[in-house]
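Below, in structure tokens: the form predicted on its own, a single chain.
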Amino acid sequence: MPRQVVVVGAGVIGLSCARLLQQTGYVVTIVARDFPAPFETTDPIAKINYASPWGGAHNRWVPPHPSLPAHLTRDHALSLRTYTHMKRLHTAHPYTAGITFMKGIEYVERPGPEYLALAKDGPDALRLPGSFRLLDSSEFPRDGRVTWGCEYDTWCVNPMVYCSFLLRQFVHRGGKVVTREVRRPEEIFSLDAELLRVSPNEGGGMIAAVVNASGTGLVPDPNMTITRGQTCLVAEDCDATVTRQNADGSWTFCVPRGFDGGTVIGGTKELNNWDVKPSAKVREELLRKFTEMYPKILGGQKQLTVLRDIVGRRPTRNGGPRIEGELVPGAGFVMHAYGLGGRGYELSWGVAEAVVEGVERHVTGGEAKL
């Protein structure tokens, strides 16, 4: 049977699938418009739908509840499985693959039943790794209008520092990249084999699977739109990730990037908003109510020092991510991994193993869909 698979896209979604297929056995080939490159030197707006370089990278427990949308409970136990690889991969790579393990800290104003069903039954309902805990009231944020808080075990990543790492090791073993811009999954089997740089197959044909890891899906789905968030990255570092839910529906948050990367002051979501440029007036917000809800981070200074605004389209899905696989006539098996919006990182590698699952299903016969 032919076991050569394309990935298409290399952001968080396509980069942890071509990692996971090729030590499952596969031989991959990467097709994608952009790669990862230094943060840095990342263009804003030319980079702007490459949405890996501008997520806040970090993972943050949602518990799931019959109250709330029936997919969070299969994205719970994505989160859970991406926590064991993260964890896996820090330990064995704490200097190069741009994670950091710390606490992370939960303000809500206006709890709803899935916090308090939390506070009930206690993290072992969830299955939480690490430690977790409920916070008193004394160590709410001293405005007063906080009335339920968490403290638990995350992680949080370098945005870049991480998915060139993922390249790296994909690439040290034997893994092949093409760059190329692609408009429908199923452009890749009619691509030459020299171009993707794999070999056709006697008895089978050329390519196993194709995976849709585009972000946005390549394909028609009406369920599928855009996420606008801006955030503001300062150079001060922060010791915890926060994030606040406020009552209004707003939200208050900061992730660190470690590895000098400073921390992400956040932020907005703001469906089918497409504007590419940041507000000043919006980061001055941003700055305003973290430093108010979280002082400890400016160190006794007076404000943060602003590095770049950044504004990012998080590719998002009504109804969640699609996972599953589809065969595609006149072309080929597609295995469909989009639609994640800001939760591509902290789902990452539970989305990896339920594709591997399913090009495996494809490949001796079965079902393919999570």
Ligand SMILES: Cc1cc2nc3c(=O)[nH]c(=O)nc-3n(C[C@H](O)[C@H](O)[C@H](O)COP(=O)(O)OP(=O)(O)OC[C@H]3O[C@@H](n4cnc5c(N)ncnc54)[C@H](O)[C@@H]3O)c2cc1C
The other form holds:
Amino acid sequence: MPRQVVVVGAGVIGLSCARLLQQTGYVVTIVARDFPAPFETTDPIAKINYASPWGGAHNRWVPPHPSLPAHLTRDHALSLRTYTHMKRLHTAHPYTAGITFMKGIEYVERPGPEYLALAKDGPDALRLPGSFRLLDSSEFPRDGRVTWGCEYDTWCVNPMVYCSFLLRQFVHRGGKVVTREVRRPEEIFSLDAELLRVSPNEGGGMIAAVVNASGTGLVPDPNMTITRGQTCLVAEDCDATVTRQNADGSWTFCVPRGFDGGTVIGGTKELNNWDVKPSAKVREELLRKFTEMYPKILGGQKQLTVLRDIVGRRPTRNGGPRIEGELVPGAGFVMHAYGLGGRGYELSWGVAEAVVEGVERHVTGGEAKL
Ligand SMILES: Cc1cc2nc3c(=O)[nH]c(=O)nc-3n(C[C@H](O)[C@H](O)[C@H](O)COP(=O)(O)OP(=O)(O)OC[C@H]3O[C@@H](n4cnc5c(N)ncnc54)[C@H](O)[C@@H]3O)c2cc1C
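Based on the form predicted on its own presented above, generate the structure block for the form predicted in complex with the named molecule.
Below: every chain and molecule of the assembly, starting with the one above.
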């Protein structure tokens, strides 16, 4: 009999985990408060704690380095695995998955040691799958403040097209979904089989594992907080996803969403800022800085066509995402996969692989800590 797993959460992490568990042979139910819906009708305040609609979402390579937090090495490996899955999905479903491959361009005003090492030793240590090229200074923006740049092959997704695609694949292959709010992941073990739409006698026990893909964790965790992000969606397309790290710590970037989704111009990264309202002044700044840096996006127009402001909360965890198994006394095995911060899409399939591995290890009698 196939084993049954319940995934709490239907953001990009819960959906990726659910799909991969399903492909591995598990019978999977997703229980979540929020599910993917068209971005155009998603309420900015009611859904602010559902991070996935508000992401860009692009993949940027974040080079690990001995001087940086250790989890970045693990995260880089997860991003490489994700790239492979995105390539496969894009090839198999070019018109429906919501994935677009394009150039990623990086400009850095004050490069840290990880970028200087890359300039000196080349990208081989990062094992990047596509092409990678350091930019010549003649290719930098004209303001003279950028001192390091590169371009590489990467992917972007239109978040709600992509997440809806994953959900559709999941349901069409027999996955069950339940809209419900829970207080703790382990609460799932006490819920009715009927509610969870699982059969009590399959696989020896009712539920082999619960995957906690709730974004912010739903368990006491002193390392969890949020990073507010304000961006602006414009109607224009762009030929690349361009990111600039400014010397004052701010970021200027664009993420073309594809699939008629326009382009996200960003963006702020504000730790512990819980303000739900966008600032018109910030929007003006973001648009001005981006068009000065990359005027090509204007295509000869005077200004960009603003569709809407975006404010989102990145589920940020000091020390990096929590991806580990926990045997909760009196309940059962919970595989945590939360705290993805600003990299949920980038790391999603790598996380899903780690989750499947953790569940398998538990089911076959081991423990999981990654
Ligand atoms: C402005 C902005 C730009 C970003 N850009 C990028 C980018 O370019 N690339 C990238 O990779 N990432 C980006 N991110 C980050 C990315 O959006 C997040 O990392 C990702 O969406 C997190 O996904 P998740 O599934 O962990 O959480 P969420 O999307 O928040 O999903 C959590 C799920 O758990 C459910 N849930 C929560 N609590 C409960 C409960 N009590 N009971 C039942 N269900 C519950 C929710 O309903 C939801 O279904 C960006 C984020 C922001 C805000």
